[in-house]
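A single chain, nothing else alongside it, follows as structure tokens in the form predicted alone.
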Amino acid sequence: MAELAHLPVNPASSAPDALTVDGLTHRIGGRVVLEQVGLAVPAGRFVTLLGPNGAGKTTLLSLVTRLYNAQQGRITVFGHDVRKESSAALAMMGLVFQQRAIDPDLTARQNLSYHAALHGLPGKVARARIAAELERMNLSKDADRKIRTLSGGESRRIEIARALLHNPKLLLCDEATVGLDVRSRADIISDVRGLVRDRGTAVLWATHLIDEVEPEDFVIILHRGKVRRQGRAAEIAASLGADGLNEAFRRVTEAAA
């Protein structure tokens, strides 16, 4: 494997990584999972984590949220420790998960009332900031509607929107197009980059669709529980020699299998 590149960092700034991984190693029934992963995610980048179906993506992203212990190895979140200062890293974070996590027979407004009473935003805040993320998803018509009336796309972004209510400096989102229309997809990606460009969010994106990578994305390879490549997505294809991402990543997979 090639030696891993890594983003370029500003000399000027101190300011610590959005997050880091070091060293994260972990089993699931005595199966390596995720075997001496290491990655960082820069303050105000997009990232784009990269693997098939079953690479590890979303191991590691419970991992880094907390929702299971690491086993081996060191995650921080903009310099806190996940283990030691849970509550500080948490509270930076948001989260999209693979699997839909709304309740469908709540109106869109009230699933995002609930999340921002668990965060413990005053309600004046709160409508604020639910108003403030309806009118930017263009969903404000929508807000009285129960989720299960809403389209898939629709209702995704009201998942975005629910992660963004705490106004977390780091977004993790984990497939979050999976099973939507192209122009769906388009459209929820267009708004991501978007925080990323306007807010400084800085975004880790797991997904194994291609076709949602720019050539300039930052790309971490993700397969087998091993990072196998990390670059941008133009340099890692020249690397390889490959005519774009779609052949290196097919390089990359097939030698790792």
Second form
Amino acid sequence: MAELAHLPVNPASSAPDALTVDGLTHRIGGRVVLEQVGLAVPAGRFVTLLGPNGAGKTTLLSLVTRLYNAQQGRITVFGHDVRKESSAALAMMGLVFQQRAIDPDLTARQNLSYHAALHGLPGKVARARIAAELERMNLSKDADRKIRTLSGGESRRIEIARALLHNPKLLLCDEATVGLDVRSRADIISDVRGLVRDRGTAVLWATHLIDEVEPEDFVIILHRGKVRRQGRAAEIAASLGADGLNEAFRRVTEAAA
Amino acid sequence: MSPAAMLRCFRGILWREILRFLQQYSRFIAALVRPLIWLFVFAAGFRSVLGVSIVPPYETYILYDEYVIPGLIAMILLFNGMQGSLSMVYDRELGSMRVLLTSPMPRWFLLLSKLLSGTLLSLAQVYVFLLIAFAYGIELPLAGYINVMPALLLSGMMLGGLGLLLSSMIKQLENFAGVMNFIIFPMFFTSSALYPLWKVEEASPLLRDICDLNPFTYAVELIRFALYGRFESFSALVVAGCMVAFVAGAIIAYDPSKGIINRVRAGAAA
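Right, the form predicted alone is done, so what does the form predicted in complex with the partner chain look like?
Entire complex below, previous chain first.
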């Protein structure tokens, strides 16, 4: 795992990382989509997976969530091998998919209840958590509205609330702000960063939008299926002699073109 | 996962299926109108044309309307099984499938829960159909209404299992028309649903052989015998065997390392 050397892992901590990906290679239809990808998300940290469209971000997250198996390499979630202990690994993950994955004909509460059932939560616990998450998201008044009547930002926040219902220790967000207006984007990012601060939830935030990255964020740049750079945003820029992450990102992606 | 958590998961899947079903009145009406048209129009017209001799499980001459009831029940189960397949493809396109498949419950359990939920909804439709048929004047043995339940469950699971397997092969909703043309209609017409097998054999021995190879025939016969309080063991064996094969095939197809997602996402890697 040589590539992990750049990562912000606390060497004094013996706790397993929230997510580790080691030597991950995957082909789809004969095309190499991910090649020897290695990365880690320490527990309780916010890590940005930055890459242009087609970089392999969604494929990587699909493999982490075991929608399909990796052909080569190993993925662990808090020490649980995703392939061998998928149930334990999935129970610790909350997921927000790039593509909207919420039933538009059910209400927000019904969608959340369905998710709670899929995680086997008892009714009483589920009801309490649904109420709490909706309250936290300031969406209690919309609980009994059908999803198709909500705005894009509201339904996205319902998806985030859903991903948190089972108290996951790792939240995976795949382009969670795509298609939203500036204000909704800001609200969602702020909310997710708040989870790291207040609950100690580890977050892997996959995006192609550089303006969602803050200078102190840990960033993994994925391009054409390979990890090109990883480290703090400011450090990546400095290491390339670039004036900010924007320029650094452009250089990295152009160099690999 | 504990059995209690799995039970809660199953209840959640069933509850969602019921909610979706209740919101789709047209689906419920269509599911009933189809067999009712066959009963009120087709069977009524053929009543005077087709005579049905005394063959088991019947102990006396019966009208064609009564003969065709098990076939129409199986038709409801068949269409619902295929509807389940359509719903899986729709869920996949909508993204809801990801929510289901990333549950920490075992994938085989999730698929079986989905299948059983769909089958229980089909059973409810079958009983509404039987009630309307009763009101129309088709009186079956009273005990038959209860006796037929296990046969309905087994047949419904088999046809739902086939739908589940097909859903793993259909890449887009647009391909579903092919299911209608190449699965539903051939299965229905090359069975004992509309005509007794001996009559089919009179018309064409080859067609009879095809009917014998069609698992739907055995579902129809299992239901027919059960309605009259009789257990048709060979049909039960064939239906159970096919159910196991279809469900196992679907579980393999939905396995992360083998089937569906790899193929479906083949052109959409990013």
